[in-house]
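Below you'll find only one chain, the form predicted alone, shown as structure tokens.
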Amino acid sequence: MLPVKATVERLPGLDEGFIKPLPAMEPEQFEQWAALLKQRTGMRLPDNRMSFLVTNLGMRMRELGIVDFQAYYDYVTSGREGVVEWGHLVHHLTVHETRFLRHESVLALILQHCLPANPADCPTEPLGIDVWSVGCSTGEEPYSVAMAIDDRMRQLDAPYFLGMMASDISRAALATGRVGTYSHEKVRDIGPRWLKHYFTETDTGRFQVSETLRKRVCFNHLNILQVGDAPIGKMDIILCLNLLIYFDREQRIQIANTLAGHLQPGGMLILGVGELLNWEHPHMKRFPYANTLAFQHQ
């Protein structure tokens, strides 16, 4: 593997001069960094991903003025400083590409068959819905989910209570979501009905999620490997998208047997399509339907 360049970034009204590019990663610490990722998110970076690394590391790396790749590592994996560095990394190296609405078919899915139809199909008490999202990032999915439980329920005219779960690695990330305030490209495939009712947008043009929406999603910090000793009780619904492709098979299946034993009889496991090949549980049945992998709980 030939060592890559690090991208220089240049900023407005200094000359070349002025910018010192970061010097080229060698294999050997691209190795290195991929197995720091890799013990401490259970991810892994293949070979090909070592452009991804070197922009992202080079991002936070001008942010603190390191220019050598070994000393960043160094500075990262060293005593209480190097824990709090950590926390601001991860989010460049983990956080993905997301918006609302952006898995349709999995809206639809949990809209025809995780919810009421009719009035007749509802329970004369409030119904539970108890949701997860598993790699969150900034918010944009647990908030398109609840937005359409919550406009399927209000058409029903029924009661109902909304536990959503929304978990990620990133601090960072999380705290975005938290606060619930988007761009208007992010929003961008929202329709005006929702727009208007759960959004509403700031005097510097960006979007702010209703406060009723965002009290009923819980944002919190989890590694996803260490799921097992978190207190996370049974729920209706689980999705996981997108997030399994980072790690190897057998990894994928720990996280799909563990995320499996957290859902209630009935309950459905979504996965991104393509993630998790021929896996098999004893309570859990593929779901049929179009353009998603999921799964129920027998």
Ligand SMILES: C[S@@+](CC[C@H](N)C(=O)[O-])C[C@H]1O[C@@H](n2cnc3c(N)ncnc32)[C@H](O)[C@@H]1O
Second form
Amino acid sequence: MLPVKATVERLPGLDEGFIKPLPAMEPEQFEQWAALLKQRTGMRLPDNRMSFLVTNLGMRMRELGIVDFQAYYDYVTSGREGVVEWGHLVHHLTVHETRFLRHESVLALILQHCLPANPADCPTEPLGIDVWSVGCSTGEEPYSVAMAIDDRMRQLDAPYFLGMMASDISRAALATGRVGTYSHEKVRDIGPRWLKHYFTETDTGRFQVSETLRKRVCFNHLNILQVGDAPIGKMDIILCLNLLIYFDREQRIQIANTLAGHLQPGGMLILGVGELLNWEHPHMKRFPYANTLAFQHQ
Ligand SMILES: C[S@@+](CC[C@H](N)C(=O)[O-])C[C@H]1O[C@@H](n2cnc3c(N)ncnc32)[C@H](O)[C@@H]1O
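One more: the block was the form predicted alone; return the form predicted in complex with the ligand.
Complete assembly follows, chain above in first position.
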């Protein structure tokens, strides 16, 4: 835990009472923060996102009692404490919007084209299925896919192994996913059959993902720009949804190329619709399916 008081006392720009509103952000300061965000996460911050930046930096600065954007920038960019602080800040600066069953057409594609449809299609050995949800946020996406796969395989009464890797740059989002307890509002799109089978209602009226499902999903901290360093095997399905929108085209292509390199032959890369136009890769072929942007490894 960050020793907030001790750290803050050393910082220039500290206002002991810190009730004062934060000063306006100068355009040069915006540029400086936008460059840092781009360098460390790949995310673009267009000029019209100044208020987003000010609001979200401000929330964290108020927690720390810092009233000066430059002092906070210097803090975040220096020393070990800065590294720890960046880990907190990145959660405030990234968008975590997600929900269960958000991508129905993606689930339909997986069920129709990546899984056996009837018992005669099932291999004699248990089927191994490796899936990676890139930018998984608070876990709703990987749990949705895991439920869809499990439901199909149980209906077929076919043994299978599911390895679901779920990665994100935000440790706070990953922690929520690992706990796997969601509000009533969050699970409202899940039908009663799945809700009964995959969740338990807690004493406080929240919904806990079943132990069996949670054990299948492995949450990992990973910056998509640093995938090259990570020991990741070959996947059957990679989902990268609502993440590339935050990157420029060059980085989108670089990320898609990297992800393509982590697919088995025949594996499927599924991106958000419209998130990467005219992408070409020697081993990837567009897989046409309604309301999806999918590519199959040849
Ligand atoms: C809008 S959410 C998408 C969640 C989910 N894929 C969906 O479609 O519902 C985007 C997620 O990408 C994560 N993210 C942003 N930049 C990232 C990066 N450089 N590496 C890994 N994850 C990143 C954010 O923390 C956030 O949780």
